[in-house]
Amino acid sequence: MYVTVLLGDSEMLAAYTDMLSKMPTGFMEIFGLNPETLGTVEGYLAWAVFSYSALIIAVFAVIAGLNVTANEEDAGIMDVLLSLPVPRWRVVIEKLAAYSVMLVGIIAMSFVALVLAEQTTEYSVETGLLFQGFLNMIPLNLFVMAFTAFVSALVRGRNTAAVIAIVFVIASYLIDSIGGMLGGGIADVLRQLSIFHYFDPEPVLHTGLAWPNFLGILAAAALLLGGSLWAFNRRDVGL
């Protein structure tokens, strides 16, 4: 809600935008700042709300992915659970489903908070587009959660899995940001490998969801879910 304070004062927003526009272009683009659109309400919200929210919620997604199998195995609990007549696929599916519900709840509360805060400003973005902006964060974070669960089932050790997942998130963000700054050639090719390249919140606030990206990330998350089931089913769970 606090990021809407600047939207309540057009002069303050203009001064803030002017200050940022004087920074080096490369510095701005690394942090997801587009000098051409930052002064618009859509551009400001895309940066101040959606880009940073996606990174912050990705932290939850990593923690949730570790909680699927790695944390309990590291604590010596998973072997007790699997001694019961519970199939391994059920452990993975039900935990991922539970954390997915939590993820959707967090994003839904963020949406409500922003809509309420927007009522106090002189600017407005169509509620339907704001809703799609938050909806756009779900596949990205489901992918991060599924990726972490897959790595946790594939390698031994919670700390190792956590490091791999965190490095993946940070590297993906930097590849997309720096690739966008450099532009052309190998930079554009590398950006195709970044999950954040397919997130891109600003166009969603203008025209709505990019369905190919939205469904593509969901499909990739589903593949990682399948990989998690395969890896955990073959895993020799530590005692």
Given for the second form:
Amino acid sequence: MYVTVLLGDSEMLAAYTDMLSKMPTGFMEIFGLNPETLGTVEGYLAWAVFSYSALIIAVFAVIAGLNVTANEEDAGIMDVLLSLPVPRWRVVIEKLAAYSVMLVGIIAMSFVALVLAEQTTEYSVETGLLFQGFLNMIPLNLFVMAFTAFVSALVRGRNTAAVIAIVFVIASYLIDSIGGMLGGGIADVLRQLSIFHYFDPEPVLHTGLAWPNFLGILAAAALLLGGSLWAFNRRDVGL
Amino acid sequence: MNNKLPVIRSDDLTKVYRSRQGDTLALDSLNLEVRPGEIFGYLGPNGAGKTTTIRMLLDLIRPTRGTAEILGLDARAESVAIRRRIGFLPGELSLWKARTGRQVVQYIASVRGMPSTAYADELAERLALDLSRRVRDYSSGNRRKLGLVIALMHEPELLILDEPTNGLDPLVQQTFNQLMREARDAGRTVFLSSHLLGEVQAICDRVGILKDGRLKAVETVERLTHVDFRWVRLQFREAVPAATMARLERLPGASDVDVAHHTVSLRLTGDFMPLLDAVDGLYIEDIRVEEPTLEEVFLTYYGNNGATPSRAGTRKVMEVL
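If the structure you just shared is the form predicted on its own, then what does the corresponding form predicted together with its partner chain look like?
Below is the entire complex, every chain and molecule, led by the chain shown above.
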């Protein structure tokens, strides 16, 4: 809806850009707006679609990560599950795999919706680049899901795990945004610690995927998966 | 498996829960053997360490020290193989609330690789459980029944049941007892925890008594209920003279002597002949002898730091339990 309404024609985009450009630069950057590229369709998509969608889907990723072990453990269902001939690692792997498929499905549906919406506007972005833009969202959200699953396996309490995961996502986002606004020195160093720093959607719409970032985030997610397996396998369950 | 091997064996099994408030010794050096084909009652009040033991046997929690073997397999290293061969009912059963009983049964059956759920249907029928209802709509008793169906439906070699009859009505408890006896008759082993002594007395072959994380005693139910005292009530035709009362109170082996009208009640250890000698000359209308209940036997092992259990004391302690 966003895309269809706001990108309907060049006048609408210009008016919209004009409105946003009156905001203080720092304020814009906190909300992920790039003042230099906002007036372009790619800049708009990077902000309105990819940055925000990634955040919204990250909420799903946190919920999915909690569903790997924390929710069923908290509800006491894990006792029944682990009384069956199922190794603990399989519980973690199978649930993460199932939620990963759902995650990819949600991102794929978002891609199809955007492509369809694009047909109703006067703008066009190369479909291959749009596809890569959506592809770029997958590692980030897999990372958030694996991080939540890891924290759940480590700290056991569902509420504690949820708070840690949510704070992590919000803090990462803000560190990247505020770091970008301040620029230079320690701000740049801090940005390196944010997962959102490696998920930079705008260049993807111009030049395609940044494979080192893409693979790096996937590798980090895989490490967290390994950590989840290790932590869940070694501790007491259901206390 | 070798029929002589214990179905459950623990060696120095110990669990300490660590927290910021300090360490809690939940189970202390448990050495226990459960034999094939028996119903073993694991008896103790809340907090005695029963659930902790069961959770370690199932590898849900890990021992601080010691080992356990189930069906000859290491409870930690071979837990998946063990769980294939056992049925488990947790003390506090939680299931997927949005699913129907049948969906839960089918899911568990599929994980266990069972080709049919016909026996589960039969069990549900015997327990008067409607499998078409959602778990969220079940009463606590019906959830317990569903838990029993899940634990029993694959006819496991070993049943581990944590407080299995909690929330079951008396009629269903009878069915439960019957199911346990059938399991034993089929050569299976049952390990059930309880704080309900009557339940254990009704179906168990042997009982382990646990207190404060320590196993106090393991005995056959038969032997426990044949300890060397009984409650005796003598009803006389006339009032009991003070001299007779004095003799009874001094009588070796007699305690808790109580007189009401023409009736004397006492706890007697040893032979009857000294008692009859003590009331010599009085006309006895009736003699009633009661074996101690398991509650009272329980107290002799368990409570009052070894003090002799009295009827009133027993009732009081059982209320606390």
